Amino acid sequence: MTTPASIARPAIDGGDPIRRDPMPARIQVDETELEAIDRVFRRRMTDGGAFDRYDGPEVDTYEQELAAYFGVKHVTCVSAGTAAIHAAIGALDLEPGSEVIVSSFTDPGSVMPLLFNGLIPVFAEHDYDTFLMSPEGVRAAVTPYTRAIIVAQIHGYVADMAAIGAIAREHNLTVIGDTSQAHGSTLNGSRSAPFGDIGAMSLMSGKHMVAGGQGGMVATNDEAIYWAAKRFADRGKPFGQAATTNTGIGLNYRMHEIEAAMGRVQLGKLESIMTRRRDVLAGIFAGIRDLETVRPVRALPGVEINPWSAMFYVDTERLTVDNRRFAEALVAEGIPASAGYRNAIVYGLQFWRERKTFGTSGWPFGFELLGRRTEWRDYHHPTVERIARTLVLIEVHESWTRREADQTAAAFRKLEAAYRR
């Protein structure tokens, strides 16, 4: 991000930025955290073993808390939110080749999974005043080969799930809900809603709520979903079968007992998190409702978000500047701003573009599987580069007080009154 010493200041008559000292840093842990923690430590040091899951009973009891909490039958913890996605992903056991429709504004770790798999990303196109993967993208993604669909719920905003899981149900697709960036957030009451079929959440230290420095968790509703996420998190060992040896093949994605150990503290932390957010937030649109080139982004009806950024739209059209200069200009401000979803456009990113998966091979691009050639495909959805050229966000979180909003409204008045033409 770009600082605010290296940009002139955007008021008109040269004064004074709104905010000079530091934004509040974000203080995520306290001597709860540590006490449970030293609990486990020290109960290693008079009953032996060491950290791993299965020396403990924190991982199974995160488990069944984290279970309770989202409304759900079955939660299996692993080690990372790229994780989650990749236990959800095994646990279907999609022929290579299959093709999975996926957001177009996410984190890679949400799509680099399907790679490794066999599995053929099809990006899919987006509502512009939700910011998030729109069901006539998904319906006009949907091809014979289509298995699933994996639904990044992205800055703490739910996708229309009624819609997409209609779809689905026509074409007989299971739905994944990448939870990572919306701990919390509600669709009509339900914390589950959000998950479709397989919930899968990162539980890393930028989130709202964080077990140890990573850590992810998978739900769902469905036993055998369960038992084949739980196989693939742990080299295929037999969970859930009468077998003696490993049935399948895995990777070690375990969740370890100090991880757990923090992330159940955390997880009764949540909700004072969640309503210190939207606190934030809804300071921040009560001061800038009037304005006329600045604007939310828009929850759907029945969402109640848990914010992870927060997200605004810039008209260009009506300023004099991009947005990101309208965002270099809050951080002179004093506002930690960003212009677009750095990073986020998956088909953007080099990888994607330069098909750099393993070695030279292309895979699984160019390959002949279920029966026809698997092709690299471009991608270019006009919503999804719009939203890019016009999305600012604004990086808040629960240390923030009704101070900061303020300032951050202030900040979007004054530039509003600056750059409007």
Ligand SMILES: Cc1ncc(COP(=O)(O)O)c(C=O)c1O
Second form
Amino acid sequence: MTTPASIARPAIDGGDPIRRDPMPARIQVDETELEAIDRVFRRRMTDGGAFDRYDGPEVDTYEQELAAYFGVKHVTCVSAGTAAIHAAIGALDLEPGSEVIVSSFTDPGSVMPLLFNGLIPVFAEHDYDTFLMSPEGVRAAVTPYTRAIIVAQIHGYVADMAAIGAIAREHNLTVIGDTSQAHGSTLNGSRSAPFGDIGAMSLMSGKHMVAGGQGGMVATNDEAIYWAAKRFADRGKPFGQAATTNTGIGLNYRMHEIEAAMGRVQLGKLESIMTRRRDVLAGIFAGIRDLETVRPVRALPGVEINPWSAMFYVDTERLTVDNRRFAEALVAEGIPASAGYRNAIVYGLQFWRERKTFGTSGWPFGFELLGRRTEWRDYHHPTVERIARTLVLIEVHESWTRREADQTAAAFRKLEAAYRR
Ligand SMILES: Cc1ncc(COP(=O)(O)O)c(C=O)c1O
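One more: the block was the form predicted alone; return the form predicted in complex with the named molecule.
Okay, now the whole complex, with that chain kicking things off.
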């Protein structure tokens, strides 16, 4: 028989879990995506074309719809978020050896394209309260070689773009907003995709809205950057130019028609996905409001987040367990949790620690570029480390209901009661 004592004892310590049944699966698609793909497929069965973006209207239309939704003049769709970052950087045509300030917590796809263009990523310190890259961290990272900043808006949160933008203007830097994890989050009411000069967004299957399995887009109000990104994403074809042959180098990052057909349907669902995710988050927040050792990561004033994973800090000084054990205890209660987001600290990944780039060259580190010898750096940002020691992530999504939100809050309450000093 279940006794109050065994309910109160954390499941990881032998008590009964809050939830025994699996969490609801994230159902991303329904008949509407199927119909859209079917329409493209059937058209191709009679008109003889294939699925390349130049064979039909889907990618072009998707680009126009994305631009309208995000309130930006130009969008070019690409094959992945990593491709979007690469095309955005490629569009800037920076000299090898130039430095680009990047978020320390982000997906490697937000950083690795720099190395392919001979650029030096410089990892910025983060802000504890909002989790994201801090303006002070950006300022400290600026050198005479800095040319751009890539701000990753992680888990739906939005960084202090006004302050970062001011630093960028002072030093003539381009701001690239990586909104892969923040589809539809708003800043002062604006759902602008870039939150900067250029936006890069992943549309892969784990994100809020998806374009099939993979996908991405570059968004900008600057027409010259738009054409340059489009050229980079298709091997330097002379888009927007009078030339008749390829005018620069690039890769093939084209999105195809089936991806766009699905992406168009998903765009129409984004608002409802966002509302449902916000409801889940609000439910969890309401249920833990009076806790003393657990609190949500704070969004800046003026920011309305579209939650990806939900982020919480645990006050490990007032608990008898660290955040890893806390997350394991949540998992034992039936709540999908993890600690620290350490696999997203890019300067902590093996490739960075071992300076593994191209063969044994170390390129672009250790070369005479822009009149100085480029150096690889080891980073130990104290706030990034503190975040990693105290962060707990919960993998929420739009198929969750009030029940899952309440159970998550109940699990936090139970664990605070069990582990508070
Ligand atoms: C912040 C961020 N940037 C870039 C990427 C790379 O996107 P993709 O996986 O579509 O290449 C991702 C996700 O995967 C991401 O979360």
